[in-house]
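Starting off, we have a lone chain in the form predicted on its own, written out as structure tokens.
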Amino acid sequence: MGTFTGVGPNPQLMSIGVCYFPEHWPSERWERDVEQMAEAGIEYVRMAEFSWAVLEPERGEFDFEWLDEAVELIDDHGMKAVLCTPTASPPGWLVDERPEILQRDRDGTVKHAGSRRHYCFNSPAYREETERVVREMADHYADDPRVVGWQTDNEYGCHGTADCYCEDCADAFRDWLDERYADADELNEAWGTTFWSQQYDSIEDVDVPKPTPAQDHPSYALDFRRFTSDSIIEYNRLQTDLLEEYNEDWFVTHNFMNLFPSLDIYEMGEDLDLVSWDSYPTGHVQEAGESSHDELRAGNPDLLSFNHDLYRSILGKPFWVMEQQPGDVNWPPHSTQPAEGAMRLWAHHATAHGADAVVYFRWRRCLEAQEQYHAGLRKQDGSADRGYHDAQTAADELLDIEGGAGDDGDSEGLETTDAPVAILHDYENIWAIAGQEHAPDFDYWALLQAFYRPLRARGVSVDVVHPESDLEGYDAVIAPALHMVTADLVDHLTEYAESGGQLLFGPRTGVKDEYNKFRPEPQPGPLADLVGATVDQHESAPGHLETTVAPVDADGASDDLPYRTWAEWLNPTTAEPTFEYTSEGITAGKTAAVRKAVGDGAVVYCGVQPEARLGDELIGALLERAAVPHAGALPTGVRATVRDGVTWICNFTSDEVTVELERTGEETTDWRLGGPELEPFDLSVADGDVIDRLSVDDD
């Protein structure tokens, strides 16, 4: 990308923003809207993401007057504009002129205009139209200092639109395969197509997936997933390159989504200056499954944290929440009202995890169309809604917290604190497992959460990184599901452990090669020497079966620790058994986990998906071996996070809680916000890193 180094005069400042659609409202209302934004302490206003038909009501006739007026008002009130390329919703006249831009479902059904995201990423026609409209917008604002950055498109792939099965995609897929494989013989060998007579005589014979009686060939499915991600990345690169061409000082971002599996954001992040994502806590927790009362009011803090940590880790620097839930929302199964103060809590929680801006979606509830039941900071009549007061409070508090960083009241903001622990995650492993989940309730993200949650329950900061990332700075590394493993990755992980790192593997590790085929040697394949064990058998277990393990030196049934969904029986070779199966029946007494000293470090392999107590045991032992400072186990829904020497304690529960800080000397605790007593859905901010002195009483 370009020379972007930050936003505004001080790139570390923590800011509040809002998404605004001036085209939805009479122009005489705009000035009052913008005045109220400024009164709330808002600093950034995002606009124009779905405005193509307003910007270009007919081909070649562009109207920027309305957007110019909005940008001017925003600048007049001391705020900055962030604009969006409007390509997520091509206008009707364009669809009429060039219907070949439309996506097709797997069965050939055309996705017509009438909502959004109905275009094909591989359509040459749509790429041509994208370049035309983005170039027009970029040229118009190229020398306008009031515009500080851009968001490309909107939520690539949402509504199941990552995949397209049209003829343009079929041609592009064959071109992609041509670059990857020398000929059909190499492709057949790599995929293993002799099964069910699936050989290809030519790469030209390969088509996009179509309806079939049984499941897709897993190697074919994996490559199609890779192709789909590459197509989106290439399309986005078209936009980022254009924007950089017109102004290298702009930041360029894209708004990603909660646990979105279809797009490799590590690769796409290389084309962005800033990573952002859209946070809707009461909706996301419903997507994850059954939700508690408190989660329906404030979300699950560990699910939120995981997303924050993932998007912060992509570029290794602060991120933005580009859409923050402002109140009730229209799209989840149930539209619960957030708890009092929840919108303020979410802004602080994001900031604690490294967000430099939290942008609420949206300014005002719509009067029309699909999102009428989506709240804004203001109600449909323009009066303040609950989220407005929370946003205003958060803006004031974040400014005060920031100002406390120096004795003179001046601040350069808060950098993102280095995390002592990394979780390894990548998208190719998601795609490979998705082709053969082998259990209806197996979920890659849930497996990651099983190892992530106990870290956050102890206040440990976590980076979520690609397996090929530099691991030197981490005291401990967790690899929950490295399904596909290469020789280079084995060397990388071995070097980490030998140099003193503490490494923890989860189940389904080392199963496949890079083409999603079983290896000819026992699992974990090339990792067997590092782990000191092999897998004899595996099984997926339904929820009604009793599934427990216990430490090998356990002396009673009280030591039984539940696991779920997936189990592997291990044959230790050079490793020491640490857990064994205690459930009655065929698994009883078999090894479930092992530990091996490797150089100056150690490697643990856990062959099951742990439930909460087992996860606590595994992570607690890992942190002790790695000498990572941590809190005592915090109550469910109460979490503590350190950012640059400042500690946030967030209460996502409906209970009052009391923070207790152990004194190790004469030091006292200064509170930048609040204090040791937290009301329901409240937070406090302590000066200094107090994690290893922290405990919480929730009685």
Ligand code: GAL
Second form
Amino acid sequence: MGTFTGVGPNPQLMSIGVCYFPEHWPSERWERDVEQMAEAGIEYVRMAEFSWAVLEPERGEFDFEWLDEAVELIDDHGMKAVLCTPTASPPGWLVDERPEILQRDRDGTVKHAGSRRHYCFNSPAYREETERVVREMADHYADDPRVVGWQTDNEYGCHGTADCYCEDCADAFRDWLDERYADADELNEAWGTTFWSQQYDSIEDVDVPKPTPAQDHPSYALDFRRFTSDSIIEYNRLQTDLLEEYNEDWFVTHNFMNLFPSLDIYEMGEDLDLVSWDSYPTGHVQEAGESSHDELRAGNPDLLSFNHDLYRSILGKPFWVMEQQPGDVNWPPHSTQPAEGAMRLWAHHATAHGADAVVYFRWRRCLEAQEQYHAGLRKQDGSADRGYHDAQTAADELLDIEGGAGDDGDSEGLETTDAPVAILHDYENIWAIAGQEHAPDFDYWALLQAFYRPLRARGVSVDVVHPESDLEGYDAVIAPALHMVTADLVDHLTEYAESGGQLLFGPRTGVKDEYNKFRPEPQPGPLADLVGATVDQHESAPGHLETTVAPVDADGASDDLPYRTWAEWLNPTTAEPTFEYTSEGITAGKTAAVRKAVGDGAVVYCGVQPEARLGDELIGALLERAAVPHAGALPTGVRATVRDGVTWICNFTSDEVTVELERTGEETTDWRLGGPELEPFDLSVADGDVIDRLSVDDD
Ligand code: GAL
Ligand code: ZN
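One more: the block was the form predicted on its own; return the form predicted in complex with the ligand.
Next comes the full complex, this chain leading.
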């Protein structure tokens, strides 16, 4: 990792950038493009992604002239270049020469050239070629201060390319297993292969997954997913090590994706100086399921901010949005036009959640190829599109907002978010549950969101962190799906609660060991003492089964609170029952949630996936116990976020919204931007942390 502490002309200030592909346009056009970027207040220009065939049209014949010219123009206009290694799209001549670099599907089908991401992470040939091209680029720009940082490749795993099933991968998988298991006996024991006669005589007999009549062995599947993630991390490390070798001051990042399950970004984060992701709000919301009218226009703020909070929380590194939707996009089922002002709203919302830069993808709508139906900040004729005006407004406003940040009016930028609550998240648990969801609608991310949404609906800032992170600074910690737990993790969580922390577990906790096998003792296994209850039964429930719980001391049907998908019947031992099932039939009266005082803190176990009202109840009570300041319940689509003593209020709805700020004394509110009245898809920024005085009229 380099010595990166900030980038660009104004290190660590909040900025706007753009992704530019000069190679798609005649060079006579570039100067005008770059001028118009500068006029919009753009500070960073990302280039060279996918440009391998232009950079190296024939083996060993490198052409940097075009990129040098673009870098120079960018510098002439006071901006900084961020370059990408071009490895996401190996050129045709390379594929012809070394076809063994191509990925294979599970059934052996080759993923041919003709689009992108067609290479295998474990191919020794591709690693050699990667080293060659990265060295060449890094060497060319090593002493060039106009280039401030690098993005490795593009969106590892996009288009279902995290897994490859080729012979190189099979060899690498066996090596990976060899390092972990002494021999086949140990592996057989660890996985439990006696079932269905799946024993291996030798690790040499283990293959990558192939088409099979029934599902994969879950322990084998978990190790294959671990191996896949490790393969990508190792491939990326090859690139980050090379870049660091040439210039330690460059920042190196990779652009991650919306709720991407196949890559352990906590591990990859160790090799990065800055973490970034690609945000396409109207697309992501369609991936998540049915979307409301407003969501089709501006996305779901909680889905977006969950990603921001996740990527911002990685090892405390600086955080960017590396691709921001600029207008309509080509890939979701429906290509809706974002609301008026949405591109401005997204930049502010990301900044509020900790982004130091928001980089729009792309500069100009393309006349050719796969992404013609994708907007840019400029239209295909070069004129300004809706996104350009929004980006320009956002750039101006961000400068003003941070201008007020220092006491003396000096522009110092804003520190990152300081969150009182953490949600625990990790990849091993996603992989362990995958394949054994046990309900068609079970979704790990949706379970996390069920606890995240009510926090955001009260304006509470949340870090999304790995379970083994230092938890000391958090007033409350939520662990929605710790399916696999180790003894160390039990100690870590016990210590947190004993020293005064408020801990809330969700369902499916403490079920499995590290090999994805059921534990002999009842769920939640080694957490049973801390929780003060065990799980007697579990079931998954379709939506039309009656699924409600109520507080134990409630009397009356009006207190029925719906849950969904998952239900556990709890046997309290040392904990108090807090919610019980009110559904008719065999669940009636059984315990659904418990609470136990532990040391100076408390532990709650909730055995169901809460729907909105139950989530609100649980989180409301948690925040009270943890004494976390929060806003009054905000309406769906209206969100407030504090960053370094500045409060952003974002309206993701087509309604006008009026913000109320309660006055307990003489305090007045200064607005850095806007005021208490928000237009549809508008935002305001108040000076100071006003969260605990804030409410919104919901008529
Ligand atoms: C991203 C990708 C870009 C472009 C964009 C289109 O996922 O990184 O290269 O394809 O989607 O929205
Ligand atoms: Zn492969």
